[in-house]
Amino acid sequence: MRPVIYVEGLSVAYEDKLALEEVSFELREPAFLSVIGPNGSGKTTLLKALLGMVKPLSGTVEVLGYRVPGEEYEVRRRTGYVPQRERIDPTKPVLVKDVVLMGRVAKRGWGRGLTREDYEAARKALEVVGMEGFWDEPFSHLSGGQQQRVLIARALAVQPQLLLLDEPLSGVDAATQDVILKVLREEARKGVAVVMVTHDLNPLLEVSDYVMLLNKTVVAFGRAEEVLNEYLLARTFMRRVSVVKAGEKVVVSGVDHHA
């Protein structure tokens, strides 16, 4: 059975600047995998690696079994993705089902007509983020973390095997919180793989499979308990961070203003 996500030597620039070098990792089977980094250490880059919207300067990614480059169609239409901080145009008249909607779009591809399966998968994905009843709102109306959900529903709507998710707990309030988190271990469970990128782990402490500590380069992979060690992040942060244990919790400072 091929890994979900396979990446080795990975590098990416912009312009004469690395982004991400030799990065390797495999993710075997669908699991809930976060991405954990200081600002500037390559984390939405790698998404967009993912999904092949960066090209690479050397490296071999595979995804779903398709490489990227060069087959990242194949995988766009079998993941869903949240990008960091989405804006959509307030001046236009979208409304909610026209944005989840886009998410089978994005599945069945340009020129072909909704049909009532998409309707219902569309429906669907709302339900799951407790927004079913905001279909005919306009989007722009809603507060952020409703918002967010939506962007969420969207992915959803895709019927992915793959989800990447860039921040989607920045700046949401702690219930709006609470849903994604439920929801997104729900699709694991699942079998859908979920890789999310944050700049506070604590939340995603006891929803995480495995944690990645990403600074340009891989510092660590692993389980939480094997990676969340104050070395292995004071490697990642280059400062001090402190995990503290308090009988089966852990919780870890010293990482999350704005990483």
The other form holds:
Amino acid sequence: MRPVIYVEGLSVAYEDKLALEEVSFELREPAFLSVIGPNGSGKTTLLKALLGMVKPLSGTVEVLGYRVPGEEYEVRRRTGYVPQRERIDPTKPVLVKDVVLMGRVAKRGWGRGLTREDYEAARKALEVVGMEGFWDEPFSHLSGGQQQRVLIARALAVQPQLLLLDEPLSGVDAATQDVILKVLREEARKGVAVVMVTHDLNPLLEVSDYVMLLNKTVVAFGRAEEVLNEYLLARTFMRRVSVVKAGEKVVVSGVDHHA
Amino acid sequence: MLDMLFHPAMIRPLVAVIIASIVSSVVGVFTVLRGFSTLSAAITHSSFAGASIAVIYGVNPLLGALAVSLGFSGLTAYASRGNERRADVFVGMMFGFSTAIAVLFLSLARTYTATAWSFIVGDVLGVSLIDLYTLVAVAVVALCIVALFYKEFKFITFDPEAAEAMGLRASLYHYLMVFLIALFSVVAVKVVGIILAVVLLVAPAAAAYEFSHGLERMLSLSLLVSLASGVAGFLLSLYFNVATSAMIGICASAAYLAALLASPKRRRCAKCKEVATSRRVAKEV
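Mind sharing the form predicted together with its partner chain? What's above is the form predicted on its own.
Let's see the whole complex now, leading with the same chain.
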């Protein structure tokens, strides 16, 4: 069986600045992978490289069995993507239903209208994230956490094989973080490969199957319990980090979440 | 005043104004939401250059405007992909370059003054039947593009990054949107001229934005404001015997200023600031 994601020796640069250097890892089966690293560590670039949105300097990338770049549109058609919420201008006049249906538009192919099936998928996705009562609401009227849930619903509405999320827990309260993680965990259980990028460690320690520590290159990749130790985290964040185990819970301190 | 409106000689100019208003209302919405106002000004100047070149070679100026503005928009769309700073510089440079070309060719033309003036401020009362057919054809093409790709345009306008990541060919739709502005500029160069084209394009859509939380509503309001400004400006210009393009520009600008003053979005913004200030004061106390 081909791995869901196979990356070997990937390097990416923006003009004269190296963003990723010799990144290699393999996700053999659909699972929940958290990519953790400080700001500027290349997390977003890694997501973009998986979708063929940045040109690699070198290396091999295969996603869902398709080579990237080359067959990136096959990958994109099978992917639900959640960008950083800060990159979206929430004052643009769109309704919640418009946002969720956008994902379906991309899958339909150009010039083809939306069908009842598309509307049903969009409504179901909103229901999954607990936003079904907001169908006709303006997106700009929602709180940050609600907006984030709608963006996740848009990604779910395409019924993806792969979910890529860029900082979905950033700027949302603990209750919303719980909802988001529960939804993503459930998707992973159903066989969707989930790759979530974050610099916020604590909320995801219990939900991730695998964790990648990234700081331009892969510092560590493995099961959460193998990777999340003080030595590797300190190497990733370049500062002292404490990992405290309280029963089944693991708490990390010393990482500046807004660094 | 209404008698003048139904005078046979006024039908053709009125139809031209209505066509320009319809195209501007639709294209304007995407121009405003994507922040293409400066780009649209540059493209209308390139259509000025195209019209000027056409005058020298004895071709219909509207066809010249169409050819050059399409070429220029393609170049600009190509240059503006990826690097915003480079795009900004490129648009600024082309703005001046296309104006220079227009002035150069007009200086070579014998009918310099009248022709130049008609491109700069429009000549809606001089719209010929061929001009009208050209405007209708260009408008139909522009509206068909919007109707066919409306949902894709909505996605690209709201969240271009996710649109690309989820399989839309973002660059293709980027080109199409810039082509739409080029098509509008062809219509505008005859009706309101290059200087006032941007006002007709941007003001109705910007006014509609202040009262809209959904794109469909913004499009409907933009159409309403654009038609009202166009027809009112046309009628007032006949009544006061002044330049039509100037009156259309004044009406569209007035509509925008009125919308800005009455905007519920601005009021809400001011209210939020008040609440934030009172909370800060309470904290400090």
